[in-house]
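In the block that follows, a single chain appears as structure tokens, in the form predicted together with a further copy of the same chain.
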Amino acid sequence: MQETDIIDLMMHHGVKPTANRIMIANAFVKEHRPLSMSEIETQLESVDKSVISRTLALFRERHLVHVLPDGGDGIRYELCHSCSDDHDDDAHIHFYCGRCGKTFCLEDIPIPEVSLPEGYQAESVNYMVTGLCPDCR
């Protein structure tokens, strides 16, 4: 993805593309995997954590990123590709490596569906496999 594409994406979601925001969005493109706030903080030393916090909140509100549970204990943000501007859609499984702590998207693997018991109404599904990634095996 080019930087111009990112800017387009942000505009399309009603987010003004400032320098900080572009850097943060670029971090997702560069790593190509869901990032935690602290990972972004480490990667972008020059950007204050308050800016990162507020930017992620904004991105989330505008459906530019969505949230998924970290394999460890927190949450991660993933750049939306197929999400519309008012609805999140994230249909692939994720893999959390217990050694390096990274989370990967396995984009080719759709989440298998299940049928819920009477009364439960699903909105979204998260499928997370924990184990060792190719680099850490």
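Form predicted together with a further copy of the same chain done; form predicted on its own now:
The following holds one chain only.
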């Protein structure tokens, strides 16, 4: 994903593409996996932690990132590549490695369809598999 693609994605989600916001979004592109706030802070030492926190809150509010529990006791953020306002067309399964603590996207495996009982309305689905990644096995 090029910087122009990041800017276009931000504009679609109603996020003004400032230099810091582009750097933060680019951190996700560079790693190709969901990141914790501390991982983003480590990558972007020149950006103040409060700026990163506020930016992630804005990205979350504008649906530019997915927020997912990481399988441990924290949360990870993942850049949303979907351009649909009413349907998340980039939903997929995630894998959390209990040894290295990294969360990986398994993009070729879609989240299975879930049938809910009458009266329930799903707003989001998160499918996290935990175990050991190939490097830690």
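Quantities reported herein were computed from a predicted structural model and do not represent experimental measurements. Residue numbers count along the first chain shown, from 1. Rigid core here is just the name for the largest C-alpha set that superposes within 1.5 Å across the two forms.
Student: After a rigid core superposition, would you say the CA of residue 19 moves by 2 angstroms or more between the two forms, or not?
Tutor: It does not reach a 2 Å shift.
Student: Report, to one decimal in Å, how far the Cα of residue 123 moves between the two forms once the rigid core is superposed.
Tutor: Reported C-alpha shift between the two forms: 2.7 Å at residue 123.
Student: If you line up the core, how far does the Cα of residue 114 move between the two forms, in Å?
Tutor: A shift of 4.3 Å.
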